[in-house]
Structure formats: structure tokens, C-alpha cells
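Given next, in C-alpha cells, is a single chain: the form predicted on its own.
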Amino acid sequence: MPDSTSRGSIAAAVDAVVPSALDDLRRLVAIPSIWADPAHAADTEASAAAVAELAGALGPESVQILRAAGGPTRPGAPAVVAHWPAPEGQPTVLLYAHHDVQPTGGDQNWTSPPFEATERDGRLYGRGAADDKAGVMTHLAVLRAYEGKPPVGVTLFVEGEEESGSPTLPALLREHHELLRADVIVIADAANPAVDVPALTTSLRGLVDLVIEVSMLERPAHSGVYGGPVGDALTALCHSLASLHDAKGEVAVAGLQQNGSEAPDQDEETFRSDVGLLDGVELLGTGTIPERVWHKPAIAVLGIDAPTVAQASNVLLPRARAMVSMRLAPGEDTLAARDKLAGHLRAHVPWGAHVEITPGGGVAEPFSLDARGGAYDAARRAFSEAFGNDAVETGIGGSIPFIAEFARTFPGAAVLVTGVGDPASRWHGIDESLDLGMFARGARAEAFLLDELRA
């Protein structure tokens, strides 16, 4: 068990590698690693080189970049791995984050250029300065703290596709499963509730998605000449849309998973302000507000293919189509699921117009964990005692598709899911930032974790 004294010397050490950290975190903001998008497939290469180049430089057994076959057009996304032996009797412990990020979502939009860090009011702003650049420097940091000779075995895995859905993840822990198996796993690509409340994640939803199209005509027909008696695909498909959930806003979809939860409640006007929602605008569904996030179903309609209004004229459209996305509830068949979702909008698709439903690419099981045993207990008081209150378990709606296989391949590791994001990050968003001493806090957290797992 740590003492005191050592305590305190790791606060110390991480304390003073922080600034330099940070400067390195500036560095890898600005690069736009979108590996999403094929024209950024030479910027997430030299994001890759980038972490390389950081790990290499604190004396590692070997660091590499490696990567899947990938698909037949397109090779996997390059991912970093580095290794610092374990000491005699120590257990390996695998510290997981990702380096490529979101598209902007439209760099006009943001205050300041995404790729170009920006500090503001505490806050470090830019894409990928929490989701999740700021995970892979939280492991530098304290690798860097520990001087390159951390107490127990590390193996530091940087993914380049998480945003992507990870999808050669599967074949890369396959290839090289002897070089990433470990005792213990700490995911860094989650948030905390608060800037000083840290959490444990230990559920997230799933998510599948598919594309509806609905066909009424063989070619556009005249509003004027033949509406009345003939309908249009845009209306029928979205007398099926509107189906999707009740007069409170629940999920309609019969058969789906829905969990409780013992999580208190979240603070509305807190979530609302998070979130960004419009005054009178109600919430949708019932219970509580952490129960409706991360254990019961969502949907939402992505995009609709039909003419914009600019575009619109006076015909009758003979088919329009949507991608309808799905959120899923820890303990749902994630295939089944889909399948209900199809059978619903197929169900309520109005007039006799044809209907074509094809699966889309999203599909991620949901994943939860049981948070007992040493491991858990060890990063409870890590945290807890890094940022100076209780550590909590907490729940994301999201989806986080590789915890699921990474708990498949290494069935006897514990999993823990941390990060250093909170609810003002704006993760996937506009103006997407870090909380500056919220960062510090959580290298010193993962420092503390280290020194407890020592046997």
C-alpha cells in the first residue's frame, strides 16, 4: 500500500510535467487527424508518427505503428504501441486512447480555429483537445512523471479509428494479442460528471442504425393535376417517422430494453444549458434524467434524402429515404433490435407505398461491467484522492464499440473506463474544449492508479 510520502512525490512529478503536456497536446491538436475523411488520411499518418515520437522519447522497449488489413480499398488506421516491461512480480497494465477526431462540423462555426489550440477562461479549445488527444497525453504525462519507469508494467495503446467505429480493432487485438494482453485496462475516452467529481464509467448504450426508403410513383407526378388521390413518398415516410415515439417523447418500438437506474438525478436547468436546449423546449420521455441518457432506448432521425426547400417544386415525389440511428440500452440484442426498429417502420408506413429497408454501418454493442475487485477498488481511491472527492459510477449514452471486444479478447483483465472530459467539453461538437485543471487532476489520478496496482 503507497504511503504518504510517495504519494506526495508523484503529485509533484506530475505537477511539473504538466505544462509540458499541455505543450504537446497543442502540438497534436494541430493536426487534423480525421481518418473519417480519406483527404486526412496523410494527417492522422503523421498524428501516429507524432505519438510515436512522444513514447519513444521516454525509453520504452519497442514502439511501433501498426495496423489491420483493413477492407479491400483502404488499410487499417495506424495505431501506436509502445511497451515498458513489467518489473519482477508486477502486474502490465494497458493504457488505452485514440488520436483521431471528429470533422469540425464546419470550421466557420467556431470561435477560434479547431486546429489551432486555444486557451480560454481555464479551457484549452480545440477538436480533439479532449476527444481524445487529451487522453493520450493524460498516459504521456504520467509516463513522463515516472521518468520513462513506470512501478508496474505499461503498454500503451493509441488507436487511430475510434471515431470511425474502430473497425479493424477486432483484427488488430487478434494479430497481435500477446503484445496488448494485460491485467488491468484504463480506457481514457470518457468524461467525468464534474471538472472535481470523477467518475467510473461502467455502462454505455449501443447503436444500430439503417436507411429506410419509401416508393409511391414511378416518376414525379404533377401536385396540381394528380394530388388528392395520390400521395407522395416524403409524406408516407414521415407518417412512418412520426411513429417512432409517443406523445411524451418514449420510444415507441415494442420489445426494447429499458433499464432503471440509482443514479440521482441530474439538475434540469443544469442539463439544459449543457446541452444547449431552446427555451419551452421540452425533454422527452419519462424518468429520471441519467435513467433516459443511459439505460433506455433513443432515436433520432440523421438525414432525409429529398429536395431542399430551395430545390422543391409542384410534384409529387415518387420515393424519399432517411437514415434512422438508434441507441440501445445495456443488455439489448443488438441485431434483434434492428430488426425491431425495421419492423416498426415498416409497420406504419402508410397508403400501400413500398417499402425497402436496407442496415446501415453503425453497430455497437452495449457494454456494462460489474465494478468489483481490486483493481476497481484501487482506482477508486486513486481518484477520489486526486480530485479530492468521491469517485462515482456513472453511466454514457454514447457508444464506445471496442470496450465490448476489448472485455471479449482479455476476459480475464479489468476494465476500466475513465477520461478527462466533463459536460461543458462539447465532445463531437463546436467549440469542443478542456478543462485545464481538470486534466492535471487526472494525471495525477492515473499516476496514483499505477502506484496502487503495484503488488
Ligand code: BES
Given for the second form:
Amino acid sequence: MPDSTSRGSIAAAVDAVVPSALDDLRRLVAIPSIWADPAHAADTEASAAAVAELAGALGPESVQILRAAGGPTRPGAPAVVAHWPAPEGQPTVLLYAHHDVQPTGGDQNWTSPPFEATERDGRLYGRGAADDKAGVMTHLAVLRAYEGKPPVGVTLFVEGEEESGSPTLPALLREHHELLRADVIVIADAANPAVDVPALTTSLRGLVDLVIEVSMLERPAHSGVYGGPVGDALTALCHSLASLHDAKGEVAVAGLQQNGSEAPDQDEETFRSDVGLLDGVELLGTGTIPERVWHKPAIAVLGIDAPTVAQASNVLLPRARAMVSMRLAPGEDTLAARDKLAGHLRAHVPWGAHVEITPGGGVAEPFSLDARGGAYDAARRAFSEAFGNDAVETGIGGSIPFIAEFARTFPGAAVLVTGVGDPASRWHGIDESLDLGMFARGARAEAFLLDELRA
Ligand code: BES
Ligand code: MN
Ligand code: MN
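Coords for the form predicted in complex with the ligand, given the form predicted on its own:
Now the full complex is given, and it begins with the chain already shown.
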């Protein structure tokens, strides 16, 4: 890297490494690191090893694969930590991303195989191409552009269990507190409102889930001989689930946090087409779209255990269960909200059916931040220069489970939530993808940011 004060030379250095970074992104996408599925534990190890190798080639003082001794059910996922010490008098920046990915939702449903990154029309398709191996490669591209000699101290931290709610991250933070200490934390795991408009994400929703099991009979019973006076457990479960929203589609669980939003309303047609809503299907709830997605709770039923239609026979079902997931507005008390959800479900199970509710392990606290201060101003300058448009402050409806914990652990650190996703990225969906122009702009933006953060 030549003269680090010259933006033009930084931009040129980033542009020069983007092709090799995209090649490495393809290699990472080829590894199905679905940590949440124990069958893919070895792949997640391989993915951590690949990230550690890429980082190790850039001359860090140290590179390690860490894992916490134990989560609730299994040891922690492998996290990669590499450290480039701060030049005298310079701050240290922690660059975060995650190398685990979501399941594919059926490989056969993809236009090209999910673990063979494929380029079409300026986008790279594959599971993790956006969420969040693009974040991993953004950081590595920046370090590569600086030839392993960034202008500030850098700690690269790439965890492997974000999609499972980062259950052992608090333990890692405790055990490696000094190694992970930083003045600024950059979380490259979010999105921008358009491919040429950079965002500083200032709020994220929280997330809780639970499993509700309803039982009514000791065993299946003939649906004609007994049906009528005797009900079935799936219908009872559905009554309870149906009570979660009111007639307008607003969440009906009492006492949850709801916030307004000053953000301008989003265009409904664009929003509908981004998500793929069918003609005539209504939006749920009230308020502007940003209010609903960023600042209000939302509830969805993610799965039901009951016979499939093909397995169905003429019996009254003795039991049925469902997994219910709830997004939480910033400011919400996570565990209290989960209790309110459980209480609501229990109170709405009809006919004296028995109910058992098991809280899920995946808990993400909501988070919001006040983007004022030197690090945020530095980010605004760096991002607008890289994208050619001013950075906008935005919320997101999704969750990043560890942020709140990180911010508590290092209260003096500024947290910058960035990323290279866009509304077409289809996170967690079929045909997930990354806009390649955005990837290059995102890498430039982060390289400029490190330069701006130089004391
Ligand atoms: N990167 C996403 C969150 C996200 C999605 C940010 C879209 C911006 C735009 C993250 O990997 C994620 O999916 N989080 C999970 C957390 C959960 C497993 C605790 C989520 O929101 O479902
Ligand atoms: Mn992510
Ligand atoms: Mn995700």
C-alpha cells in the first residue's frame, strides 16, 4: 500500500484485490458451514480453518481458532480471531463477521446449486454469498488491500454460531476479553437500502422463540366415532396460534414494547415485490412500514409437528406442537417478553387441553445506538465517499444476537453496524445473492473507514 493518506491509492488498492477476494468468497461458499445442523459440524470446522488460513496469509501477529468450552447442548462453534497490533498511538478496530450459514431450504429449489457460487447479471448466488461470508471477505479484502499493514490496530473476529443465536459468545468474550478489546467495533452483517446507498444501521430487533405442545387425548381416536364431543389437539393449537394477531394483523400479546419511527415511509409496492407478496395479500398491522419492521414486535409460526397431509388418517390427533418466534422492538426486556408470549398462548388454548411450553435457547436482545461521535462521523465520510451517496441511518427488522453483549462488555467502544447486503439479497431464502458492485463499494468504504479512524 503506497501513501496511506491518499484516498485514490486506497481505492485503487482495494479494486486490485476485489477479484481475488471474490475467488476466496467462492471457496468459502463451497463449504456448507451450517453449524446449527450437527451433521455439518465438520464443515463448520473446515470453514473456520479456511478463514484462519486467509487471515494468516496477511501477516497478523496472531491467528487462532477459539471455541468456548460449552454451550447448553454442545461445545461452542469455531471462531477465528486474528490480530494486527495498533501502530503507536492508533486505535484498535474489531472487524466482526460470521462464517456459519443458514440451511438451504432444499437445494433443488435453487436456480444454481447453493454451495457452488455462481455469477449471473452482476450478482453472486450461493448460500452465505451475502449472509455473511461477504462480510468475512470484505474484512479480508481490506486487510489485503493494506498488504497486512492496516493504519490502525485490527482484530478480525469471525464467529461460527451467529445463526444459532451465538450461545457461547458471552463465554468467549469473558475468556478472551483482552484479545477482543477494541475502540471501535465494525459489524459487517447488515444491509444497505439500495446497492448505491450506504447505511449505518442504528437499530435491530430482538428475537425469542418457544415450542408450545398441546395434548388432549391419551391416544389417537376414530374421528367419526368420537368426533364432535371430542376435539383434536391440532385444532386446539390453531386456536391459540390464531389469537396471536388481532383483526388488523397487529400482534395481540399485551404489554410489549412498541416504538414509533421518524424514518420516512417506504414505498409499499417496492416492499411488496422485494419480499414476494402475492397479489391482493394484505400487509399486517398498522403504522409506516419502517415502524412495523424496525420498531414493533412481530410473531410468526415457524413449524408445526403434526401428521403431513399425505400421512393423515381419520383420527383425532392426541397432541400437536408448534414453534413460535417473536421479534422484539428495541428497548424490550427479552425474557419478560418471552414470558408474555407464553402466557398469552397458554391462556388461549381452549377446551381444557393440556399445554406445555418450552422456551427456546436462541435469544437475541434488541439493540439500538445513537450514531453520534467521531467514529460515526468517520464512517459517514468514508461511506459517502465510497458509494457516491450520503450514508443513511436505518433500522433493520433482523437480529444480530451478540451486539448487545459486546456493547456491554466494551462500553467505551463505538459500534458500527454495516454490511454488503441489499434488498435483493434474499437472506436465509432461496437464491441468496450478493451484488458485486456493492461488494467493491463496501470494501472501499471499510478501507476508507480505517484510514479515517487513524489518529
Ligand atoms: N445478518 C442477519 C441479520 C440481518 C438480516 C441483518 C438482513 C440485516 C439484513 C443475521 O445473520 C441473522 O440472520 N440473524 C438471525 C439471528 C437469530 C439466529 C438469533 C435472525 O435475525 O434471524
Ligand atoms: Mn448474518
Ligand atoms: Mn443470517
